[in-house]
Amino acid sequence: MLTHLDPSAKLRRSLSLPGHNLRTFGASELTKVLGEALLIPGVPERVPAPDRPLFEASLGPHLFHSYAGRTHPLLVRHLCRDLTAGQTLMDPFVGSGTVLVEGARLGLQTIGCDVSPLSLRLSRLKATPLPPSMQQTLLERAKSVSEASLERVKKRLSPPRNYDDPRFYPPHVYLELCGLRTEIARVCQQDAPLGEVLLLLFSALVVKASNQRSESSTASVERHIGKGMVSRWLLNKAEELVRLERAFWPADCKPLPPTLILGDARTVLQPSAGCKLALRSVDRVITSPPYLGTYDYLNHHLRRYAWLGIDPSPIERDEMAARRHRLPLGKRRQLHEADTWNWLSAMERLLKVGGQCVILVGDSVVDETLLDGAEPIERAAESTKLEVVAGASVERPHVVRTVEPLPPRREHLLCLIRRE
């Protein structure tokens, strides 16, 4: 991700990924959309000055915060042209909102389910707009909350409470944020909405504040932080994100507000769960769910809980497909189909019939055995009403190292139908 948008920043490999030798089957038809949406080329690592303004117009709230391993907005927005304002767009694994943001940029309908509270919250401010006025408040918050840490450093002063654990941090920096985050509860007392979007510019910081290298790695580097450097980052986020919000929505956009849900998809969408959902009313999903032992997103995002008050318990108890979890590859395999079939029957039940499902999903290394992602969608859907019609894939660099060489790994993209 670009960082305050400095031309010279890297960017997340998830948004710049190359992909070459496509393989199509299927209706035709669609195997050409799906086949254009994974060769959309990856962001470039470096953006020349002059053609940031229409980099940011095109991607704006995409980039003010990271999220590993998220999908590529452009592919989303790809898949969503042929749809109509007032349609509904779905994703049962919602991570950071890149389907709901392309969504509510064309007046759909658009819900979001995720385990992770801070998926939500990112997502819903990410899909909804700031109004000007909120802009300009928000600035000059943001300001204010910077210039009152910037008095606590220079002051010295302790910190009412301590958030995370301070040996992931320079002593320094973990006291700034302290004071930091104090400042911005008092904002969140008097103002709750505008407070909430001040601490997720604060988790945007958090992990280029701490001692960990990324957010796909507990590796420790050392960071050089000088005194008060936090404090005006915070500031500058700010000015970043109503920067991308103005340049990315249009003037008289005014999107439906997401319907967000917490809760793990193989349960909460189903009607034993109390879903309030109706039945065969999504238009279509997109969804990206976790690779089968590629990602541990409760790691990702450890740091942030603390501040942001988040448990991680239900987190870690029901992420899916976690590399964390140690079993035996036959049973990871078999417990991986089952969940796969629970949530597919989800969306069985509330897309409309002729609706599409489409699938973004990459294959993965679990005991250096590579695995094909498609297989276990392919088959799930086989006792479900959902018909695999179409799909592409391309190669993509492996993502873990290996004793042994492993053939190409392929990322896919698969379009379901439901059928009557």
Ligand SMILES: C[S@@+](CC[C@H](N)C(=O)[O-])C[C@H]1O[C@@H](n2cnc3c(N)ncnc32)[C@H](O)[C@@H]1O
Second form
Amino acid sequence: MLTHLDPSAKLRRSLSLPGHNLRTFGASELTKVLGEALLIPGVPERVPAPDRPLFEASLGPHLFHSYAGRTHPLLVRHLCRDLTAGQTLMDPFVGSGTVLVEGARLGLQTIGCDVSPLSLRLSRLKATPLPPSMQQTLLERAKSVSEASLERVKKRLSPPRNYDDPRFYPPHVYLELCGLRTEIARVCQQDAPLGEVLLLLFSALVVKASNQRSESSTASVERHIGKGMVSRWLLNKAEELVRLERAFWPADCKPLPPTLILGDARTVLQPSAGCKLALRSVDRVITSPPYLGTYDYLNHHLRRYAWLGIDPSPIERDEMAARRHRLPLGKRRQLHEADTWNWLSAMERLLKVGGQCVILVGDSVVDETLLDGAEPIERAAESTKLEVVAGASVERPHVVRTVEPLPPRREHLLCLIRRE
Ligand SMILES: C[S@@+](CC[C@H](N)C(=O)[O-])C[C@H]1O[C@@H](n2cnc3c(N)ncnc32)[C@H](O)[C@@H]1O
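Now show me the form predicted in complex with the named molecule, since the one above was the form predicted on its own.
Everything in the complex follows now, all chains and molecules, and the chain you saw is the first one.
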């Protein structure tokens, strides 16, 4: 914590660890925590069957629904470990809700903001345990929806409407998805909260059912998906979600419902935009803003937006730092620094004095130039009451592979403290 400020704060040290090359600077206690968080091994893609129950109990809803660029849940857990029930934790770029799930588990009041309605819907689902009665109903309704969809496949019923552009799917899969989605729409009319869970289960499987290689790659792949398979996937997903929830949330756990704010974190969190969050009400911010020019969150989720009826235009307009923004490098950097200042100044207003703002950010490669992800934050913070007191970074070459002569790309964790 801050009380242990190291006199050598800001002096950058390099601590070489094989394969990571951890570098730290700043207050010793904090740098230790940041360094430990960055060195937590990644979530494995495959887990041997005997280890699966322990794995699922540890990560629970984090394992439901992919979301490119999400933060490692155990990294967030490490950064939250000194927080206590009732305190307030905020993530202005909440994405798939990793920070909120961890906060909810600790009994914290959580606040998330994102420009994408999908992100908020997913965060709400993941950070709010389903009551046991609803888990049971979900399993029953997922089964009946899946069966009704299989009946449609058998009878070759044509869908009552189009949801997405059929070119993105094998023809029979598209028809089946439309039928499945139609059956879910019926549930939404009868029981909106349950319908919402089914829609998010659908969202979790739709990219895998399309010709798109993955959410972060629009390259086309040929998939071999048998008739009836996507209907069965929906039921499997429901069973998986219930299993993960039961394993993760303690039986008597009643987390506080998250506060979710839709919009552009550069503006929507300011009182001038009608933000109702109280001045100096947040104990900690943990966030991972978009890395400059690295991802296109809009494009990642276009298939999902189509099926969920989400209008992508506000996201197209307001997404920050996206790869698709074609601007000269200098202009891009300038804009990014202004963007960074805008959302950071909102955090300055909301954080309690002494509160921490912990930011995970990566270097990026734009126009063959390696850009340090930490620099814009450090510069923007200079004209706020947020002081950069500690930082750590490691090499993460796998996200954006750089080629000689560029050095390996790094990921940084910075801790800023709200000063008086
Ligand atoms: C790196 S991701 C966050 C991932 C998150 N930590 C998680 O674990 O899922 C960045 C998020 O910022 C959101 N975003 C981009 N521009 C935004 C803006 N101007 N205001 C609010 N959110 C924005 C994207 O939609 C995306 O969900």
